[in-house]
Amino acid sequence: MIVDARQVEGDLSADICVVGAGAAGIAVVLQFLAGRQDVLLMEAGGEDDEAETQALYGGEVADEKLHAPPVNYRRRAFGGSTAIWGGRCMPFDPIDFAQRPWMPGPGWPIGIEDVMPFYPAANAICEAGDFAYTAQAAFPGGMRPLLKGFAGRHFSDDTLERFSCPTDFGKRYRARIAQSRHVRLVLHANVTELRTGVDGSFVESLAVQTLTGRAFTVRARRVVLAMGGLEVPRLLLASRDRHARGIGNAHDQVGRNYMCHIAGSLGEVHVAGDARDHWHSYQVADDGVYCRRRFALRAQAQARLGVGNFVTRLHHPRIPDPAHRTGALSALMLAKPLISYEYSKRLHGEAALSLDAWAGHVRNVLLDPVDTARFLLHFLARRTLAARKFPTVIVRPKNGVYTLDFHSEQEANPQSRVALVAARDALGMQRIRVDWRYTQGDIRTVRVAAEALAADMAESGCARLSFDPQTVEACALRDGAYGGHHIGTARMATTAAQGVVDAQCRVHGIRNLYVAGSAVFPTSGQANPTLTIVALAVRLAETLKKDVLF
C-alpha cells in the first residue's frame, strides 16, 4: 500500500518502522512483503524529484575542494540514490573484515562468514546476476586477459566487478510494495526526531512532518534507520529529548570516522604487444550481466606492505586535456553542460577550461569524425536506450598508453566527521556540516600500491607503468572525496565506546533501534558499498524476524 503523509489523518503504528526508502530500506522491507508483521516504510520525498524536498539535504562542508555540497550525490525520493547510481557491484573481501593491526580503528566485530550467506540475495535484489566475482567462476569458457602474460606477486587480475542495470529500486520494486498487505509506504514523511522512553533505552515514537505543515507521530515496536550515511547521524544527533548529546552518542561516536573512498587516475601504462594483448572493456556473462576485470592488491601484499585495500583498472587518458587527440573523449568534454553534476565531475573535474583547450577539443572532434560517430552511436544504443546499460565510458587510446583508474580504501579517522550546525531547514531541523578529511596513510596506500603494480608489470614483461610519486596526493584528491559513498558515521563496534551499533546493527543502549546502510561500516574496503549495504540489510531483516524482545 502507498499513502501520502500529506493526507494522513491521526497517528500511525506498526510492528516495524523503516525510515528511508533507498537501497537499504527497500531491501529490508522486501523481506517482509509476505510476513505477518505490519511494516511502515517512511520516505521523506515523493516518487519524483522535487526541488523543495531535495533542498532539505542542504548543509555546509568544511572544504568544497575536498567534498561536494551535501545536497549532491543524494536523492530525497522513493528509491533514494539508486535512481542515480552507476550500478557497480562487488562484495567486500575477507581481509576487509579481518583484524588488521596496521589499519586504524577497531575494525569489524563480525567476519566475512557472517555476511557471505546474504550476498547472493543482495546480488539478486541489485539485479547483478550470479554471485560470481572471479573470471574463472563467471566465465568458465575463459575471459579476455587484462594484460596478456601478467602474473603479479602483489596483484591479482582475476577478480571482477559486475554491473546492475543500474536498477532504480523505487521503480523496480514499487508494484511489489504497493500490492503488499503487510507493508505501507508513506511518502513525503520527514522523520525529524526520535523520542525515547523515561529511561532513554527505548524509542517510543517518531515525530513526522510534511512540508505542507502536517505533523503526526509514528509508534513502532522496532525502528530501522535507513537514511544514508549523512542523514542517519543527523537524526541521531538531533534526537535529544533524553539524550543530551543525541541518541547513541554518549561516547561522541555518532558522525565520527566519516569515510568515502580515495579515487582518481594517475601515471601512464605503456602496453607491450599488439591490441589483442590487452582488454580494458566489459564482457557479458551468460546471465547477461556486464563484467569487468581489474587489478586487485592481494591480501598478503596488503599485510606485508602495511596498506589498505586497493583496486585499479586500465583507463583512457584524462578527458579535459585535448592532447589525447581522441574525438570521442573531446565530444564528452564538449557535452559537459548536458551531463549531471555527479558524472560530469567524475569525467571532467570542476576546473574551467581555457579557450585554447576548448578549441583543441573541437579540433579533435573534427579530425576524428568516424571514431567519434561510432562512439556516440554506441553510447546511444547500448547506454541511453538500453534497459541494461553499458556501464561506463570505454575508449581505447590510439597510442596504446593508458592511465590507471584506482579505487582505494580510506582509513577510519575520528577527525573526519559529520556534525550539526545552528542553521535549520524548512522543517526546523538543524543542518549538517561535513568535515571530510584524509590521512597520509590514505595517500601512502595509493603510492605503495602503484609501486607494487609497476613492479609486477615490469616482472611480467607485459607493460610499463610510470608515475611521479610526488604527484600521487594531487591525483588522489583532484576530485576530492569519491561522491556518494558516505561510510562509517554510525559504525558497528563491540562496545559503545568504540562505535554506535552492535554486531546486529542495533544502536548500543537502545533496545529497539537499528541502523541499515553504509553508516554502520567500520571500514570502507575497496568496494563500492551498495552490494554490502543490501546484504547487511537482508541480514538485519533476518535478525528482526528472530528478535524475541517483544
Second form
Amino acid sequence: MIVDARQVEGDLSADICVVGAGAAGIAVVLQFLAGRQDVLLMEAGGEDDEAETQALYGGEVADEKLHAPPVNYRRRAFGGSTAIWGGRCMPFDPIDFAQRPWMPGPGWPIGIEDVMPFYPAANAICEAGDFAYTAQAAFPGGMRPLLKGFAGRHFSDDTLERFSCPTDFGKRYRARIAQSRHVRLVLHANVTELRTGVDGSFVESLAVQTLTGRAFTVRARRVVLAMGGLEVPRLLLASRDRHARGIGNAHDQVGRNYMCHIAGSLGEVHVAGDARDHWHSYQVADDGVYCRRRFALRAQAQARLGVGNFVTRLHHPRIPDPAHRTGALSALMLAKPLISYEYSKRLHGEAALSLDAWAGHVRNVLLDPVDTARFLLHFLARRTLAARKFPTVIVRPKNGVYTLDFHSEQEANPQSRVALVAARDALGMQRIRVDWRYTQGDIRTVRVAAEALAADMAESGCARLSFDPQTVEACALRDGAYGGHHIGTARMATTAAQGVVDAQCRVHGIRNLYVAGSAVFPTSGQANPTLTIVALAVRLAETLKKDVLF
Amino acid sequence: MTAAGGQVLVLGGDGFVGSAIVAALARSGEFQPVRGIRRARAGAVPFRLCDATDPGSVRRALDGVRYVVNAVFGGDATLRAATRAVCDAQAGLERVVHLSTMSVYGEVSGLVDERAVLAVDAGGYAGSKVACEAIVQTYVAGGGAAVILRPGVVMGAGGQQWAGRLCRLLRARRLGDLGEAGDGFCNLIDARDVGAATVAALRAPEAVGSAINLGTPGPPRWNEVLVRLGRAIGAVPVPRIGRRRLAMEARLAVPLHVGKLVATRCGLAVGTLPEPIPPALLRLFAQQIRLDAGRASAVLAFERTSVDVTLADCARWFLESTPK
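What would the structure be for the form predicted together with its partner chain, rather than the form predicted on its own?
Below is the entire complex, every chain and molecule, led by the chain shown above.
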C-alpha cells in the first residue's frame, strides 16, 4: 500500500518502522511483504525528484575538492540513490571481515560466513544475475583473458564485477510494495527526530514532518534507520531528548570513521602482443548480466605488504587530456555539459581546460569520425536505449597504452567525520558538515599495490606498468572521495566504545533501534557497497523476523 | 472416498491438458478413461466420437459412463456449449470435474483463495470461463455432483500454449528478463499434476460442490521462469526486455493477429509473420497474484512435480521438437 504523509490523518503505528526507501530500506521491507508483521516504510521524498525535498540534503563540506556537496550523489525520493547508481556489484572479500593487525580500527565483529548466506538474495534484488564472481563460475565455457599470460604473485585476474541494470529499486519493486497488505509506504514523510522512552533505552516514537506543514508521530516496536551513511548520523545526532550527545553517541562514535573509497587512474600500461591478447571490456554471462574481470590484490599479498584491499582495471587514457587523440573520448569531453554531475566529475581534471585543449578535443573528433560515430551509436543503442545498460565507457586506446583505474580501500579514521552544524533546513533540522579525510596509509595502499602489480606484469612478461610514485597522491585525490559511497558513520562493533551498532545492527544501548546500510560497515574494502548493503539488510530482516516479540 | 472407479469420459481428451488427465486416470488403476474426441485418433486409451458442443452427441457418449471430466478447450461458444451439454445431459453421473482457470479471478493481486469474488465482468477467455463455472454451479445447486478445478499456468512437455510459445519467443529474443513487467507470480502447475489432481477430485468426497485452485505453493516469478527456460534452451545471453519494447509488442499484437488470419485465408505462409504477444499475456507477466494452493493440498493431497522438473521437461521437449 502506498500513502502520502501529506494526507495522513492522526498518528501511525506499526510493528516495524523502516526509515528510508532506498536500497537498504526496500531490501528490508521486501522480506515482509507477505509476513505477519505490519511494516511502515517512511520515505522523505515522493516517487519523483522534487527540488524542495532534495534541498533538505544540503549541508557543508570541509573541502569541496575532496568531497562533493551533500546534495550530490544522493537522491531523496522513493528508490533513493538507486535511481542514480552505476550498478557495479561485488561481494566483500573474506579478508575484509578478518582481523587485520596492520589496519587501524577494530574491524568487523562478524565474519564472511555471517553475510555469505544473504549474498545470493542480494544479487537477485540488485538484478545482478547469478551469485558467481569468478571467471570460472560465471563463464564455465571460458572467459576472455584480461591480459593473456598474466600470472600474478600479488594479483588475481579471476574475480569479477557484475552489473545491475542498474536497477532503480523504487521503480522495480513498486508493484510489490503497492499490493502488499503488510507494508505501507508513506511518501513525503521526513523523520526529523527519534524520541526515546523514559530511561532512554528504547525509541518510543518518531517525529514526522512534511514540507506542507503536517506533523505527526509514528510508534513502532522496532525501528530501522535505512537513510544512507550521511543521514543516519544526522538523525542520531539530532535526537537528543534523553541523550545529550545524540542517540548511540555516548562514546562520540556517531559520524566518525567516515569512509568513501580512494579511486582514480594512474600510470601507463604498455601491453605486449596484439589486440587479441588483452580484453578490458565486458562479457555478457548467460543470465544476460555484464561481467568484467579486474586485477584484485590477493589476501595474502595484502597481509604481506601491510596494505588495504585494492582492485584495478585496464582503463582508457584520461579524458580531459586531448593528447589521447581518441575521438570518442573527446566527444564525451565536449558533451560534458549534458552529463550529470555524478557522472561528469571525472571529466573535470585538476584545472579548467585551456582553449587549446578544447580545440584539441574538437580536432580529435574531426580526425576520428568513424570511431567516434561507432562509439556514439554503441552508446545510444547499448546504454541510452537499453533496458540493461552497457555499464561504463570502454574505449580501446589507439596507441595500446592503458591507464590503471583503481578502487582502493580507505582505512577507518576517527578524524574523518560527519557532524551537525548550527544551520537548519526547512523543517528545522540541523544540517551536516562533512569533513572527509584521508590518511597516508590510504595513499600507501595505492602506491604499494601499484608497485606489486607492476612486478606481476613484468614477471608475466605480458605488459609493462610505469608510474611515478610521487604522483600517486595526486592521482588518488584528483576527483576527491569516491562519490556516493558513504561508509562507517555508525559502524558495527562489539562495544559501544568502539562503534554504534552491535553485530545484529542494533544500536548499542537502544533495544529497538537498528541501522541498515553502509553506515554500519567498519571497513570499506575494495567493493562497491550496494550489494553488501542489501545483503546485510536481508540479514537484518531475518533477525527481525525471529524477534520473540513478534 | 467414492466406491471403486469406473469409466471416465474425458471431453477434450486429446488436448494437452486432456491427454495428461487421461494418462493419470489410466495410471490410477481405479478409473478407466475414455477419450471424448471429435475425430478418431488411435491410441492406447479407447475413445468415443463426440462433439462436445452437441448435447445429443454428449448424451450418447455418456452411455455407461459414471464420471465426466470437461477439459474442452476453445472459444467462448464452444466452452459454454460443452459445459451446458455435460450439465444438462441428465445422465446420472456420479461426478463431473470441470476444468476452469485462474483467469476467473481477473486482474486481482495478492494471495487469492477459492472464496475470492470472480471477475463476472471480464471479457474474453476469462469471461467465458466465469460463465461456464456459473453453469456448473447451477448444476450443483440442482443436486449434481461436480468439482471445479482452477489451474494456473499448465506447463509441461508438449504444451504449445505455454511451454512452446514461451520457448519460441525466448529463442526469438522477444522475451527474456522483463524486469518489473515480469515481476508477477507464475502460478504454474505441471500438466501431470493437473491429471493427478483430477484423479483425486474424482475420489475425494469433500471436493464435491466446490472449486479448488491448482497452483504451486510459493510460486516463482515470471522473470525467474523465463530466464531459466531461456537458459535451458540455449537462448543465451537471456536479454533484458524493456518497457518500451514490450509496449511495442502490445501494439503490434492485433495487427499481427489480423495478418495471420488474412494470410491463412489467402493460403499464404503464416510462419513468416512473427507470433503476436497478446497484451493479456503481458499483463499476466506483471500480475502479483498468488493462487492459494492450501485447499488443493488439504483436499486433493496429490504429489506435486517440482518447478525444476517441469521447466527441464519443457526445455527438453522444445529442443527435441523444434530444431533451430
